[in-house]
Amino acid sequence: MSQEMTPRAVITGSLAILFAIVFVMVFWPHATRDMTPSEIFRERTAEENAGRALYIANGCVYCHSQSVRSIDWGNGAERIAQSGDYVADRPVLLGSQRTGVDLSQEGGEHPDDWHFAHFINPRFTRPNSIMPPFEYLGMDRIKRLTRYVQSLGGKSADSRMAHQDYWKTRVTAAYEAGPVHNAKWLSDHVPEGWRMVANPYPTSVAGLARGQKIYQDFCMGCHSPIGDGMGPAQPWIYPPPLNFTILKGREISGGILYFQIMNGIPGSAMPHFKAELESEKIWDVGNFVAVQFINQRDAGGIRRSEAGGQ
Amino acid sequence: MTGDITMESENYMTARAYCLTAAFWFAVATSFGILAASYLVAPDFMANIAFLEFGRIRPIHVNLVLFGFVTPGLLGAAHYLVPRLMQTRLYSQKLGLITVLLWNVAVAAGMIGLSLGHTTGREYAELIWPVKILIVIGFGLIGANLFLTIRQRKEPILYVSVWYVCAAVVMTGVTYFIGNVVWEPETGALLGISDAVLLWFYGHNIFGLLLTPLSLAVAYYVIPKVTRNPLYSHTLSILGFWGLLVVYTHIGTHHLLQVPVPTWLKVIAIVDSVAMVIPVMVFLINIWYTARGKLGEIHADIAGKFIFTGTIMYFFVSIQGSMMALPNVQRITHFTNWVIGHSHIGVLGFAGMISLGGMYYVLPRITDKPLYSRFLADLQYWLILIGVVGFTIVLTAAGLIQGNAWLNGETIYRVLPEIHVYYVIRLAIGVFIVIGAYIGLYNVIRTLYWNPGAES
């Protein structure tokens, strides 16, 4: 054994390395580093930073990161993270795993009811999530963490969640007007070229089976498993999921339904699909919606422009 | 190495106690992390319990098997080959006691603090700024005992062991305070995205500063003991040695790969990451010479098995580490459950199989008696080596899943259908863990307090 290595040579050694290391991996890059602020950056306010402290207590960053990579998709994919947007956090919430989505986005994504619903029991609005209930915070604690996750984003949050709540009003009043109004409203809200496309897949045993499928995965929560929008997210949500069978004689196209799936409907908690599903998937889900609880399909029909000779 | 006062059981009772921690927080740790398991199975499991929530227990479970379990295992054995290296008691057994009830109302503190929600939020860093206070102390504790136990040595010479020991202490407890943020009491954390490099320095510090030259200090006395082997090479040792300082301090940040920090630091992480085979296969060549042709002697000896098992371990989870530095790999692997069986086979089955393995070589001496079970030691190696083994096939499978369906734009939602059934089978696998703890608990209080074996 050697000579050389004495208590101190290893001692002076370790902390020589570590000091010179700590210099040069951390302090360097936290002495030089950028805090200009990005362009969508802005202060949260207290009841969002009292809503971030519980984000934290409850450990909720373990499975959900705040960093979009450029080679994400889904919500939130179309903002690549930048330094800017971290400048007012203490700590950085990045997250190390991916259990549940990434939320850097998050902010303006749903209405608050969904995001109540939602922390309620994850179940209710997304049958497939594995995120824990979290009805012990109690309301009022669920009310701030929502405050925190529709700030995320910043600005863009903020410009999201003014769409959500310029549409709130409306769709609101239109299912106060009643059932008949309300349909129409929705009906009308579709532009009219997708109003005259039909389900282009003929209706199946197997393209119904995969659509009941998606329809348990992705909608049950809110219309129900009998399509009466009194699943178990219907009391926390207002306007209340919609009733399927209501429509029935209301000429809903199948191109009425993909399009209120893809896009969702503003203001109210049906989210939009585009990022979740593809395109035969939609048409499957609306067709089961359509046999099953509106009882009146167009599958496989021809496309009504061609019927009407445009 | 036949001085007689090193020899006295009495002489270890702080090694005893380290034991006795670690094999008592190895038990309830894997408790907590079989709840977790079983949450992302049925989410609805114990539901609204707020102590027992995911998000609260999983650093918990993190928590306890880095400092409840791995380290004070390894401290253990280090309270124990210290002294005998160096021909002398260790310096104070009493300070070695109140050092173990610290760090143990320490260990305490902290999960009961993170089960009631108050946490810094930021990973292997989240105990609240007094249980951070208590840890540093700890640490300067452990290193002002063994430091004044090689200052009375009798043997002039250190080995390898003692280099990382002490290593191991100083760098850690200077990195532990740095990284926790000690000086900013009421979050624990830098301002902006400086945070997350300083955190990941941190993180990857405690399994490159403290697990890791921990473990090598074990495996390189209990090694060469099991085989009656000399040590292979004096000069790899200490190549070994200062070659894993300084690499593993730089590699922290790739876990930032994909996040705005500056790309120089993560140029110099990746190659350093691919540079730790260097250090890595300098130790595994040393040990694996060392061991050459007394492979039946070292599975005769249950604490051989154990931290020889270990290093084909620490071979895997370095290559694999490596592997994962690099970004075309990450693209796939980063966010997923790949990296949590990188962590297992990481911290159960490298320096959690050498803290058992150096536990195991430890007690029989210091108690003078031969292990209460064989048997039980046996059955627990079988049953963590199939859990951790098992554990990495399992999360392994399901993070390519995860990771490729991610890249191919399949959401989150649409990605947990598909790995359900992993999530069931890595259960099914962690009850294994769960059992080998118990067991492992069982026979370490027998072995130390009602042990009917012969005085050996």
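Whichever C-alpha set is largest while still superposing within 1.5 Å between the two forms counts as the rigid core. Positions refer to the first chain, counted from 1. Just so it is clear, the structure is predicted and the values come from calculations on it, not from any experiment. First, how it differs from the form predicted on its own.
If you fit the rigid core between these two forms, you'll see the Cα of residue 12 move by 2 angstroms or more. The two forms, fitted on the rigid core, differ between these two forms by less than 2 Å at the CA of residue 41. In the core-superposed comparison between these two forms, residue 62 has its Cα shifted by less than 2 Å.
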Contents of the next structure:
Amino acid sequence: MSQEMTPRAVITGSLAILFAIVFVMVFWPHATRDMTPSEIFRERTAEENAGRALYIANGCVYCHSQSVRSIDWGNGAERIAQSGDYVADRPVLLGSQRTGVDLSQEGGEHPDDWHFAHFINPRFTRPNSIMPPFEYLGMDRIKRLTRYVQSLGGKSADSRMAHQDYWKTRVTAAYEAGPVHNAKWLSDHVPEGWRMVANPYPTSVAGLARGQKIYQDFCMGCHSPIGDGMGPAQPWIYPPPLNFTILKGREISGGILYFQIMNGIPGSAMPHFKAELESEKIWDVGNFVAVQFINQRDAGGIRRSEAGGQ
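Counterpart to the form predicted together with its partner chain, namely the form predicted on its own:
Keep in mind that what follows is only the chain, not its partners or any molecules around it.
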């Protein structure tokens, strides 16, 4: 039998291969997909869907995925994505690029005002961000986009948002009661065990330089270069970022700073950094804040009371 490679044979064979690929990769998965909603699935509101349309129109899917695999580690990785999470999505915005963080569980990770500042100019909240600013959308559309982002994670996101809202009223009340009350309230909400822990790393030129670099990369947009809470994000955040200088005269242990940097302050725009910064980096930036803005330190494992205030 002749096996001559005629143009007709090449075209027929290529089409057959293409059909097989499309069938295996597109039609078969579509026909056998599980359309059972997952335990976190819920329908979106009209405002959330309007925000989703803005998300698509502005190309957010090109940089942000919405799917966590078992091999992933990072933002949102506390839950592995399931097909039932996406049963109402047309199109499904899984994304393939992680130029920015994965957003599949972003809802409730930050309060709304953090997102407002972030969308207006991402450098306000993340000084090293390469995300473009979206101030041109105007606040009405930024609020709709925020509603969509806060819905990501479904019922789990709703639970995190309820947690944010619960603490928002308390953080605001503490701030409005005045700086003395606010400083005490923030310290009192750190577990007692952590309040008694001194910074285990001694103060050094290199350690302070590392802490300063971390502060510039993660903290400066909210707390400002001089630590007074008047960074570029401040106009969109309430209560405003903490003015570290109100802590002068109070004994603020390295453990207090470490705990708050590690876990954030729910209800405020202060996020947690436990998934981004290794332990020593958190100690370093805490020591930098203590030395630079509060004029005290307990670095090296020596408590202030034990060192005679030196």
